[in-house]
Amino acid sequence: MRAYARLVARADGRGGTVLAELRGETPLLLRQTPGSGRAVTVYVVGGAAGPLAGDDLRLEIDVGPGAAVRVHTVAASVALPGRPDVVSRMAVRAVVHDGGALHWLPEQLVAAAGCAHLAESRVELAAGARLTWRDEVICGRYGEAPGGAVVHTRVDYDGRPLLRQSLAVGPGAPGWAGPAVLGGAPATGSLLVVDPSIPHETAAVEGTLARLPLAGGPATLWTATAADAHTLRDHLDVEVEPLLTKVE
């Protein structure tokens, strides 16, 4: 299955948003929800299952200057097997101009057993541009190994290399269970926050969550891991939730 989304906003000129664009195939198809303030709020809805390997499916952004955008999914992106000797493919494509702010804040993408996947997400930001982006994922559904999914993260911004993350769990990627990489942990997560006008912040660990400030822009990377994705959540959440309302 082929699939193509494409997000559009744009400043609506009286301190809001509006969505110039918004257009979606099965399983990607894109639904706004009703809310107040500065931000809109859109929801992935996938109307089939998956993805299963051979799907292909491919989600573009585009936030303009003035523009805040939320975009979540209604549930856990859970990667099958299908056809043999194939991989399922998310690639997500993301551009925000100077004063627009992004919030990307999906659900976990679960591994499940036998399946191969791929999901590759790049984002362009002007200077003066605002990102909240949040990447989850967990390795098979409940008391089984997971399948193989590999996830990259490419960041610019101002033109320049900000975040480049590469992720592999699974039996094609050796020793990714091991203490170099996820401990054993079954769940792992990253949340990047770029946001010029947070002070900047010292590298830190405290338990199985690191903060990581990076050299490329105003940003901090946090990343942890967790025995359950509950958990995983409720790491992340402590770090997203105040920036959020910057944009209420």
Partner chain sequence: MATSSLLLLLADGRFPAGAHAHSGGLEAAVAAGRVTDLVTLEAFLAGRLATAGLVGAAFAAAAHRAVTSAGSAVRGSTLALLDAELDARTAAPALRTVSRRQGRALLRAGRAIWPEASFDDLPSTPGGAHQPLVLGLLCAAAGLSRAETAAVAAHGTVTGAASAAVRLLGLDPYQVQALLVGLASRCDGTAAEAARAADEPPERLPAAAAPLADIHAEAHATWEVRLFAS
Given for the second form:
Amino acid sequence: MRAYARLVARADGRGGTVLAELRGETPLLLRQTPGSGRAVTVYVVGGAAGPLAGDDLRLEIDVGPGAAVRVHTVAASVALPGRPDVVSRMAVRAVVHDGGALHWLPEQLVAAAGCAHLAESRVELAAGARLTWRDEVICGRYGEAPGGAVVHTRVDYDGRPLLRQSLAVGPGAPGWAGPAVLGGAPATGSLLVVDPSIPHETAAVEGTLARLPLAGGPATLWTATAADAHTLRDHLDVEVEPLLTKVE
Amino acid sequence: MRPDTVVPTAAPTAGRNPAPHDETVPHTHPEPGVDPHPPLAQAGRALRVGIGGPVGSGKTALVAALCRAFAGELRLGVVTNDIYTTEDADFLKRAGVLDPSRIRAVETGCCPHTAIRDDIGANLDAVDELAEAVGPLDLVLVESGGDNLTATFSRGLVDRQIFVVDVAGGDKVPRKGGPGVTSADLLVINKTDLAPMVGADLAVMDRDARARRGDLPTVFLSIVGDPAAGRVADWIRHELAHHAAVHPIAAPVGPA
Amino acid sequence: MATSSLLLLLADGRFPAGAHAHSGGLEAAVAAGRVTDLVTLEAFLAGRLATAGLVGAAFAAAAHRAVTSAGSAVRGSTLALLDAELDARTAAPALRTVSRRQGRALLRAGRAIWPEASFDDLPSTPGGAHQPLVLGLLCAAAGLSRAETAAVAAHGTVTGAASAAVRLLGLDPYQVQALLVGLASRCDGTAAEAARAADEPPERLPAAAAPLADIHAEAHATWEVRLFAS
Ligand SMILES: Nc1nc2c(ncn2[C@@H]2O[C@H](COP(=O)(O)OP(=O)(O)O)[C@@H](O)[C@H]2O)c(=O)[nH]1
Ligand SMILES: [Mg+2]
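Previous: the form predicted on its own; requested now: the form predicted together with its partner chain:
Full complex below, order starting with the chain above.
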């Protein structure tokens, strides 16, 4: 299935945010949920049964100056096999303008056995924009070896490259489960926080969680591996909650 | 060029007495007839002196002694190729011999000899970094990681090298030879205070060193007895004077 | 081939660019108990080749391309962009520092060996340019092709870690060589992929990530006592 969805957020002039555009199509439907504060919250619904091989899903997000958006998904997306030799794709393209904030906090991507999935995100941040961007990959459903999944993230800040990373798991990715990449951990993820108001931090490591200040802008990447999805979320959540409550 | 062929560039002046040492210990004079403390001419870049030798022979102790000897006299930097432990740093701090910012440690990937001989970039970087951070410097001491008797410094890294052995290993070490013993610009036979305890015959060591080294100088030392390693410091002063003559300040300045 | 001796010289671990002091993340993986024997070493090398190996080789090839086929006017800006793109692919500050440090060591060798070659197009980033960029220029100065440049880079990422394993784990050196022989065609494949990728614009160059490499590198950088610089 092919589906296209688009979300455009603008400041409402009274310190809040309005959705100037919110449209989607099955299986990529967007729902605004009521909330308080400056940010609007949007859920991506209908992702539970896929994506299946052959699906081609595209989501565009545009956050205007002074607007703030949180995006969640209602459930983990389980990438499943479909027709042989066909991949499933989920492409997110986001633009955040000066003074805008995007918090992309979806549930995990589960790479089920036999899947062939490509998640591609491309984010452009203007100078002064803020971003929270979470990616979590679970390698297979319980006790299962995963199919192939690639999570590719490309973020620019103020026209400069900030983060490029492409995590590949599964049979097509040599050594992915080995000691150089995941070390047998079935869950891995990262949380990118871009916020010009946060003072520069130093790198730190605790167990298999690392805080990594990036070179290309006011940004920190938390990266972790874990034995399961809950532990992974614990790692990354510790860092995310204070950020969200700070402003919105 | 060997020290005994060097014409001193500065006129001998009256200096302080060399640090006390045990006159019963045989030794050769690094620079017979030259007063050890001429005023030093300044060079365009630091003189780099490598200090090599087996583990435990007293290289770090010698570095500390030289820091003491040159305190207030020379602008000094130190590069170590040892596994860097707080114990070492604490040792130098306790000894009060050198500001920690003047010490750089180089990791050698289990190949201490490679880092000072075959692939010297990391040590050269460390020397450059010292010059940038706390320079200009007169003297940089590069201590090798403890190795066996075959490790020597590349001429691309150091201008002069000192090889340190001790008497505790027995009096056969000079006889065994090896590139460090035979060709170092200065051989230091350390821990002479222990000679009676280990039954090492210093006269034998002296004779063997002469046989191995020809005219190259050898110094017997006990850092316990001479905490400023006077004779080694004197030799370095002499080398510095020569270095200043061949690398005058006006000359194009290379990396320190 | 006229350049084969130069290719061998540049790929030789004895080329004086400081390789002996780097374990390519292996020392930390060994300390974490993740690499203990030949089997885990092989998995380590395969993963490293597919991630850091591919990225490094692609950037070496792209830098080679920038100085051999780009006009001299854009060389500097292309290399500066490649440097920033590689920064964006190196999330761990410890790995950025190491890459720049290795770049400096290589540049020192390059300037001494090819004094007539122009290394001045490299960006004057604090700490020096990233190692793959310097390698690309060095290989170009030696007259190597882009494919050979990528091969030198990919080869270096596995052989450096393999020889560190021999030193750290006391593994049988014959068996480690046999393991490298077994990885050779995969290494060639990675180099070929990297050389092809170099035609892409810098933002599309490979970005293969390895979470543990980042995590291990930062842990390693805090150690009080270590044998390897990385
Ligand atoms: N008795 C005695 N001990 C010494 C002398 N010089 C050094 N040592 C001791 O020998 C040990 C090893 O010295 P160190 O400088 O660390 O050796 P390195 O491995 O060559 O750097 C230390 O315990 C020193 O205190 C000396 O002249 N006499
Ligand atoms: Mg020592």
